[in-house]
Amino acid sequence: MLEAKGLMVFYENMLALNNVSIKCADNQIVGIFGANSAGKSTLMYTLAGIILDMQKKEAMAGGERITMMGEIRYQGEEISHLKPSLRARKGIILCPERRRIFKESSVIENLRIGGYLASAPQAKKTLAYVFELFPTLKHLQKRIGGFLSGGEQQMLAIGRALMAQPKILLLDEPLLGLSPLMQSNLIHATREICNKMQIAIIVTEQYARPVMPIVDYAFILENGSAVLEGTRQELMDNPDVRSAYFGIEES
């Protein structure tokens, strides 16, 4: 469904990506782990199309320079040139870090500004569907959402998203901050998201542990090159993973 090759991205002389390339097929989980400052959002605004939008307002602004290459398919097509906006309406959407959610406005509100895409049909069977997934949101609907928990955020953030009628969803860290029960909570929605609504999924996080359940392959960021990839088992299974991003020293 997706896949980008050779991808590299420079912010001024940093390289923030270096050669990368994943793919992910239909109605699969793939996750990205790596440190802070691997290249996780970098990788994630690629993919979404937001990095055009920021090289353009840098060189309004006589910023830092960002230069790209690489390639992006998507369904066959190469989409490397595509505006954001138009990689949404093929179904790419990003779920932001830190959520990003419309602070003046209520859940309801925010849930509705997602589903400008839709039709009226589908954004009434996605909100829904959203409500039966966070019933939280449900009880919330006209509770302003800066006033939300960080977790109630969170699940607004990807509410919002699904009401973009996703293809494939980026969800870029949305553990972040958040307590180890609603950690879980979220990634039982997840895999839930990714059997009901046949989307494939892309999640990037710092900690493999909560995530690798879930996923049905995964890559490996160190310095914003892709060091290791493989199946879950496989990686679950590699020493120098399970001691990096688990925790778990082999005796």
Second form
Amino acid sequence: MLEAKGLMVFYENMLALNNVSIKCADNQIVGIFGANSAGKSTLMYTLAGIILDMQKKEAMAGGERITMMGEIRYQGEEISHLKPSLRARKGIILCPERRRIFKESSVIENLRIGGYLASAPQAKKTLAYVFELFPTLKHLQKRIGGFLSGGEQQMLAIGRALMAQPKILLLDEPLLGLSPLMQSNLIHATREICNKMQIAIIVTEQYARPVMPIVDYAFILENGSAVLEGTRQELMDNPDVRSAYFGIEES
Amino acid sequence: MAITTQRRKERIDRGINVRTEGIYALMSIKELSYLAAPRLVLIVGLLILPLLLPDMYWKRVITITCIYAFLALSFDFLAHFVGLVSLGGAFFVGIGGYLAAIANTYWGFPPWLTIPFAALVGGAVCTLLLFPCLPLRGVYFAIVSLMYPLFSARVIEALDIFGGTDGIMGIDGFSNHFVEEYAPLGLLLIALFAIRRLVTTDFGLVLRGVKDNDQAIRASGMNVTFYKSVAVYIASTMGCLSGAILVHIYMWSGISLFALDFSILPIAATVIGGSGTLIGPVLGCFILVPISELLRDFGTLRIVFYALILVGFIIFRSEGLMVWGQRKYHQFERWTQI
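Now that you have shown the form predicted alone, what about the form predicted in complex with its partner chain?
Below, the chain from earlier opens the complete complex, with every other chain and molecule after it.
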């Protein structure tokens, strides 16, 4: 469905992504794991096209020059020069790191903004689904976004992304700063979204352990390069992954 | 796309920038001149400018340009290093101008005394009046600083104080043309280099911190309002200084000192020169003010040319001249294979 080949991103002279190739099939959850500065967020920005926007802003302010190379194919079509708004219309929806909800709008307003491009019946249906998935949000509809707790904000961010009718959902560090209970709730919700809505999901995370149970395929990034990839079982069986990402020492 | 033929342009710092940060190890005349040349070009260029222009009219234009340059410098300092967008250039000019006029005509101070008096006291008056909106974040400072000059002009008109609409006449001029030409230029250069130095000191770091994240500054145990008011005092002192000089050049002080031009033109100059460079806005004034004089024959049509220049800059070189120039001077570019 989505396939990126040989992605290279430079922030001025710093190499952020080095020849990264990833792919994600229909109705599949793909995990991308890596430490800070591995290039996870840059990869997400590149897939969603936000990087083109950053590139333009930096160029206008005379700041860093961002260079991108490689190709991104989505449903067989080359999209690496497509603006983020057009990619979103095609169904590539990013749920950004640190949530970035509209802090001064209420929960229901946030969700309605997300559903701006959807048709009215679609939006209504998705809204009902979001409330079914996250019942907490239903009770907080009138609450201003900025006053929600971290977990509620993350639910809202995912809900907002779903309202935009994604065909492929990019979740950038959805578990950042959440309690273990909330983490497991969100992870189960992610699996459910994938099954129910029949969409592909790419999720990035620093800690592989909570996310690993739901992913079908995963990539491991280190210093901007994809060093390892495989299905869940292949990675779980790999001794390097076991020690580096699960803390399991081989006897 | 084939990967083998791809290349990108990279920016490399010139050698002397790389070797040390801040403290330069100077090895040769070439390196010494690399550092000193831009500063010398500016200083010498500004100082010989009045000599190159034989015409009294153009010498006067240069002096007026200096007045605007002070305001642009103060705008850039507040906007880029403290995060306060000031639309009150006219307010600073007006307060400084009227104070100098009053000190000169009512109390008989000579110009060399009225100018520092108006700058220091005027800065205090402006800071005091702007103080109520300093603890607030957001648009309040901009709005209040825009309102004060309109308000002051109407008060002077309505109450008929300080000469009312006629203004205060009979103010002493400068003793000779040499002083009139070089006092503003010299003071401008001093102010420029002083502010450049100031923003790199610890105090300047705190100010930039206030702009980025005032909550973090508060959490570090510093009083944000205090730092903001000191910055406003510095900026308004420069504005009042320019106002006082202007009054002694025109030998007249009136409510046109509160005209909107003094607020708007420095902002336009900052856009053209490149905000955050300090020298950029000064350079912007030296471009905009003379152009505005050249276009005087076109009457009100000059506003159109003016607007076109501005829009052109925003579209094609929105970073500003000096940001672009400094990058070209300090870095070079070359193509690299990937």
